[in-house]
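One chain comes next, on its own, written as structure tokens: the form predicted on its own.
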Amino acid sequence: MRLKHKKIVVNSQKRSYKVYDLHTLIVGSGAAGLATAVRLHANGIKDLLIVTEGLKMGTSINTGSDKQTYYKLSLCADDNDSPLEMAKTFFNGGAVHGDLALTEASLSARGFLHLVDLGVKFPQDAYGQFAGYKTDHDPRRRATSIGPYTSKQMCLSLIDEIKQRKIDVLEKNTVVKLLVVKENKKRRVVGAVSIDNKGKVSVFYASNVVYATGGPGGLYKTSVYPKVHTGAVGVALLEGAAARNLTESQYGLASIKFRWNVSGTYMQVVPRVISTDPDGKSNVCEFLKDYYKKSGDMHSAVFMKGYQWPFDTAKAIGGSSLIDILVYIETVIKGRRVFLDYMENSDGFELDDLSSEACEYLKNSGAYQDTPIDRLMHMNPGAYELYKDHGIDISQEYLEVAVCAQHNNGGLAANHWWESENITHFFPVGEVNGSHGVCRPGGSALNAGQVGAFRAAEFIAAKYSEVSINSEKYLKKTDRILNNIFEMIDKSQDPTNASWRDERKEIQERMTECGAHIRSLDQVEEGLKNAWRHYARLTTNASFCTSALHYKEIFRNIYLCFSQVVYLEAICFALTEGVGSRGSAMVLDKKGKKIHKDLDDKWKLMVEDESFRSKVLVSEFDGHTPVNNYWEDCRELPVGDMWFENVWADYRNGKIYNS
């Protein structure tokens, strides 16, 4: 279908912009957004448009790890698995609604096999069984992978399908505003506004909006999200979209010159961990040695970071996550730089001194080689080639790392059909959807994105197939919104304002300092006050831009700063309520439990109050301060009537879409 638009003049400012009328708008082109477009088309919804910054932008197509995991229902040998068993794994992670857990488990095989049918070559044996392995927080062998670029290949296969189906894609556009109105005493989305790379504004009026904008990658200074991915959860938060579990994110060691998780084999080959002065050369030392009595214990902890890559407060005292804390102290507190050295072993490294688990793993893998790089080349040569492809030869140079933001377990609140809980016709899918809780199995986010695509598409086709929105009905109502956007663009041309890059830097440094994996109430409260002040400044003065290409950046700063406000409000609320340290967020408290005897008293961990695992934290902004935060009891795992005749009847008459 050829894109259709009509040019409209905004009378009050004589500005022109394009208007599009369509059935369903998909914002974002990661694995979840692309899959939703494919499933909508397969369900008979043809009037579609994907609006995106670019098909090669975003997290899904630009990230991975040594062996990027896709988490699915076990489909191999005699593994004793079922949707309910998988749902229990999700649910037992804490702060998860049971109906969402069961839905993600029930559609797991369907979403996975859909990708297989599209050409993603997940490994199988001669009999068609899909082999699996255990990932973090996984009691069964549900994980699979095609190597470092699992999500990238998912995107490439989905893009091929998009092209085959001739689904329209509009690239080089950044959505900066959602259009939300009140209708029948409910709030519903009616479209969105974007700015392209030439500074031109477009308005999309749509009966449904699928929102697939990913996690808040642009919020953090130390981040493993690709630089081309910023995230846009703040656009929805500004319109009052309910969110859940914004406190729960995932952090871990990652390289920073080229952003990539150093999980799995990168740590299992036991590289030497060193720090230097800011010049990257002087005063090289193996700083971990100061905290381990035996070199074998230290090397075993480094090995375990491969298995236990995400920073986990449960493993902070006497576990492998102590390494993340020590790296943080070395980089943030002491101002030094930390590197992984694959060229030589750490002093005192002996294979037989490792823990039995580490020693057995390396011996079973035939990893007897003399140096970490030789062990890596033997076990996973693709992990070496990946860095070399990006201009880093770890056989010849150090690999700089830091503790980085990696994934947001929380996000926008939606029901088990992936429709927003408080804005109708609005479907957040992928990482922007907050279906996860405190702990999730590694790779489960990729499963959740595909499940969300199936659910949103099926519901839209079943309940919202009629066209219910058109531009003629809403042009006057959105005129003021467009005027405000054009006024902000005009303000961005004032050279007396701070540059958008400086404003972005301030936002990111604040979030890494007080809202990442190391938290304290005093710091969060101070950061929250500054975030509110910063947001007020940005909405008054805008950020200075030197070209039309950067007009979108002033709006990114506004919604990034506002998302920071909402996230910090949620974190502050949780700390005040006494949730304590859990998941990937450690709360410092002078009355807490000391992390290590050789660290000063600042490094005491507030113990988790596990009663909060049975609750979900909901955050809503109604246009007033502060943000409304409240607890919601976790909905239990559904115990449905699976009598076939009853299920068949409910399915035939469409009753399932009303539950």
Ligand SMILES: Cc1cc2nc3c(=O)[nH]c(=O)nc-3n(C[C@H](O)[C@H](O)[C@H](O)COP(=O)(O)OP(=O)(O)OC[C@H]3O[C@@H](n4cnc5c(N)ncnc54)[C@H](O)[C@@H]3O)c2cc1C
Given for the second form:
Amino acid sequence: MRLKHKKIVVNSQKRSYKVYDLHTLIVGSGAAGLATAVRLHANGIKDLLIVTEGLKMGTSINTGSDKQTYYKLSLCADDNDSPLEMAKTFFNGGAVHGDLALTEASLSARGFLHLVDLGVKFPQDAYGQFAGYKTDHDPRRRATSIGPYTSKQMCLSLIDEIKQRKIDVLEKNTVVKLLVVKENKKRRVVGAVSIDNKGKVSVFYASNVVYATGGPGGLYKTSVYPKVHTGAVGVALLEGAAARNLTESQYGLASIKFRWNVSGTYMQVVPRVISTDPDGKSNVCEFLKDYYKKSGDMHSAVFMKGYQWPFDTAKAIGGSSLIDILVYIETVIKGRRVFLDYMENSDGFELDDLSSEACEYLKNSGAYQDTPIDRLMHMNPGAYELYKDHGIDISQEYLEVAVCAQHNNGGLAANHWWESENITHFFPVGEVNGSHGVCRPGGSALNAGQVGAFRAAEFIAAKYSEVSINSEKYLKKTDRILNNIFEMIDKSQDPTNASWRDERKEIQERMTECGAHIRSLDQVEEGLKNAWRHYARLTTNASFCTSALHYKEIFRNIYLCFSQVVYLEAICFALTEGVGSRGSAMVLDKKGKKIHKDLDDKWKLMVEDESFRSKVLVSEFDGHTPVNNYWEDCRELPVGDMWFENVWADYRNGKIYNS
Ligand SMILES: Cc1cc2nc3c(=O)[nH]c(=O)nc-3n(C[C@H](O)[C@H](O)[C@H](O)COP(=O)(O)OP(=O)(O)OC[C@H]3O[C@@H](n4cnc5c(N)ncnc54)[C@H](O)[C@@H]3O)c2cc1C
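Now the other one: the form predicted in complex with this ligand, given that the block above is the form predicted on its own.
Next comes the full complex, this chain leading.
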């Protein structure tokens, strides 16, 4: 560690804290934060610091699936792809701004090849072509993968590069507050405050803050985000950072003992899907059977969950997403547990009874073996090993699953240079940035993170390369903020307050109950009222904690609960406006369409009003209740004539940064 800028300050209440003064602060070290640091350094911004909970924390380095996907511009054979074609795919997902779609497409190849150059071994043929395959919501073959651990390998290669470039990293620090001031009638960020694992406070003054804290993993009880990942979108929401499309997230089937998506081969080998009593062994039943007339249809639907992993309301009636609903009913409504059994075939399983698509796929893959585990060992032995490595032997035991929160398509609102729409010098990148809409192609989250890194770094280097703050000016304001923080820490020592773990549980259970993939207006309204109350309690009482290691959890509870408030406000607004069921969120409504004839009347789906696909939902908190939610028309895809001399002139004189 060669941090130069350290000094110790004692504040008005005689509490000490460390101060760092730097040009650009990067909060978070997932694939997006690391890439931004590398690109800033490559663009000549050397006075950098990454502040992070840890290099081994976050989603990117801890997650994956049977074949974790990276979505990129096609770079193979005669695929005839182009930035505009790819942008159309993003844009057509609905509720997406055209300029963001085009930028994510235009920089896709650059972001991808940068990773290749850093040593990420994306498969290529003898002539250097990067072969691709089709992923969900992908009209072409733009997807690639290096196996289950694509994002982990991206992080490892980026960390090597960070080391090569000697970029400073401060681990075991959780940012709990952003410093935002008003300047020239605009709000700008000037730094952040963190608490480390020993309970010590640090202040970072910075001319620019790149915010790469990932998705809101800690919001949900039922979640496939890695356990170590909480996310911190709430820290920015509390400062009034504009957000968009907070209503749009992805949910799907995942194992819960070890959190992992059961997509691809895990479902294509057609495991037996069973439920049990809460003890995990009594009253075993194949609960899906009651909803399918023919076993071949049921097995084909299980197979299709491999391709069609995210819960998708368009596939709820008569499609493969009925499975997610039935799993939800079994686990949440009936209180049973659901498992995938790879040891035995489901009753009546016959290859030839499957849909032609499933049957052909399995036959082409030589998957004639007698049991799901044998088929899995044949088609994808790594998928078996993965669970074995994490202490679950699926050749000997059931694999417990649930419908879990996986990704937030929405997030903080930024422009096409990834600068926040309403806080200058503040750059949300990666999953915390809400550039996606209703549907996005699988793998586009990783693409967006790398593109954001290029954009933010280039813009900072071009427009914000000067030191633009004088930290002395902000000491008074910081002093007040720190007094509040120390006061909360003191309050957290009161054992009559609820423990931070119980408070966290309450937040997570509420979100899973009313703000996940099954929503209804009554429940959201009720949840929202409780979330506001809970937030008020957390800010008055502070969660009880016994060790300095947990001081950060007091603040995490506050910003998690606040983000819940803002997310539920957005969901409530969208439901009231009549958006209906779309993407991965189903809205139940008495007057809606029945999902399945054998399900009770509660299971009626409110049909989507597709006119909302041309709008983006913006949510902003200005310090007063309620949160301000409003629609913004989607900006069209910018289709210029790309006349070279004009583009060159705009580039030479820096006009591109003004548009
Ligand atoms: C099971 C699963 C499978 C997925 N599969 C795919 C896929 O196939 N393709 C795809 O494109 N996407 C996939 N995703 C999504 C994708 O992995 C994530 O969107 C992406 O990795 C997020 O990267 P990030 O850098 O934005 O955030 P993260 O990798 O989550 O990093 C966030 C960083 O910020 C730090 N941090 C957070 N809060 C604070 C704070 N307050 N102070 C300091 N540091 C903080 C964390 O410790 C971490 O270092 C998947 C996600 C999951 C959960």
